[in-house]
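One chain comes next, on its own, written out as structure tokens in the form predicted on its own.
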Amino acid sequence: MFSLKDKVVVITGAASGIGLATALRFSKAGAKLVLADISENNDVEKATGGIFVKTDVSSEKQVQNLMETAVSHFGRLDVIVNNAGIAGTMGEIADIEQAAFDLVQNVNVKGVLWGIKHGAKHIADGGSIINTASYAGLSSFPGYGSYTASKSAVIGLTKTAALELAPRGIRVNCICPGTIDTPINVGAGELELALTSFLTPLGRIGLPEEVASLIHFLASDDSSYMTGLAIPIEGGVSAGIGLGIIGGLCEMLEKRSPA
């Protein structure tokens, strides 16, 4: 099951992270890797056997390099994995800068446009295209409106692919994760990376290996029946308030009511 013996896979963002953990696994699973940062890990490349090649995702002439080299070295390919993402800088929407809101857009959505674009000249027929998109993406937070603004994009380009490559039979969806154990939160603070725990209702953020093993199964010729989907992978936030938030609010109005 979710075999990926002999596949041809591209993973932008694959230094760290969601990517390196997504690399890891698929080189287990059997897969062939082109590995694509913006910063180089020889680690990654000899712990997968992968060929690196680095990338600037922003550039549309450097994903047009990736894809084709994929191809030049391996004869073909069957996935792709665009991954590769910043958070930028938090704000609200009245402090937002356009050289910081063009930054991210720039990594973010652009990324995924180039990989899509000219991914998808390359890919074989019936093959899988996921994208990185964020629960941010799905339901936003105060200060992060660049951010959400990207990861609504990458849904949105995920859909409309989805309709257009579905008559060469190639799948395209995107992950939607909460908070996951990664880099990119590093900078959020312990005092926030605590709240997001407690606002889960699983009591924890995520890790990459969880994320990536959502990954797999949507390259896996298991999930041939399953495209345009943004699927969320955030311990239960979507689906309500967890028990943990409302014995804290029962035990804040037991305090604040008078004896």
Ligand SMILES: NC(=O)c1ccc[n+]([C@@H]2O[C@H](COP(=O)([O-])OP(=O)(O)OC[C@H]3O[C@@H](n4cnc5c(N)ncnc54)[C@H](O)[C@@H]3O)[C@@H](O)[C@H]2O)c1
Contents of the next structure:
Amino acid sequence: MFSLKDKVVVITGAASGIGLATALRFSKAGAKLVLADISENNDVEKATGGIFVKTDVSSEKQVQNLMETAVSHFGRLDVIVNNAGIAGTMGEIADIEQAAFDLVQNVNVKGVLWGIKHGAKHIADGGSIINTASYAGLSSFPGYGSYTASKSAVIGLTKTAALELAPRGIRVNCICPGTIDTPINVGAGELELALTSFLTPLGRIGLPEEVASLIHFLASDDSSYMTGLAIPIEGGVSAGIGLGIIGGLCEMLEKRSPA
Ligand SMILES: NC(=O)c1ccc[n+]([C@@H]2O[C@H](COP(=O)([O-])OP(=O)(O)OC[C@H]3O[C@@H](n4cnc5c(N)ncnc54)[C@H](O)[C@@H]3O)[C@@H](O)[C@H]2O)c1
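Rather than the form predicted on its own that you just supplied, could I have the structure of the form predicted together with this ligand?
To see the whole picture, the full complex is given below, headed by that same chain.
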């Protein structure tokens, strides 16, 4: 079950966080890994027995080279995890500047676009492509304009690619994580992370390993009837308002009302 034995897998953003947790999990499941990142991490290469291809995913040429390297090294390609991404500059729409906006779209949107475009040329029929979007691509927050725009675009690209590649039996899905404990959130203060935990029905932020297990399922043949989906993994946030929030609001209102 969930076997990835001898499947050749490209993972972008593999040097850290969700990509790293996915690489470690996939290697235990028997996959042959091609690890891509803009920053080198020899530890992930050693720990997984994969090959590392330094890649800036915003460059079409470099992503084309990544996919060609995977096939020339391992002879085939079965799974692509287009996961590399950045948070970019947060700020209200009134303050968004073109260069900062373009940078987030170049990495988060074009990284996935080039991964699908050049990956699809090589991936075997029946293969699986998983893109990392975000819960912020489904539901926004003040100050998240650039990031939300990029992740909504990833969801749109995922659906289009799923339709275009379905005749070859290639499935394309994306995942929409809520806040996950990875270095991408170093900019967030302790208060923001505590608030996120409070707003999450399960009462905590997620772990990269928990996201990797969803990616694993989508990569495996066990998810063979799933394509074109944007799957939230966010501790219950999209289910509605949790008891933690209701309790907190009741306390606040009780304090406000006269005795
Ligand atoms: N952690 C979260 O809270 C969260 C929530 C929702 C979605 N995501 C998404 O998950 C994905 C992985 O992020 P993470 O949380 O593991 O963060 P992370 O910072 O730990 O990992 C991101 C990796 O992407 C790499 N990267 C950045 N720009 C790149 C580029 N141009 N080319 C190649 N590699 C590049 C980084 O070097 C890093 O290794 C991202 O797409 C992110 O937007 C994260």
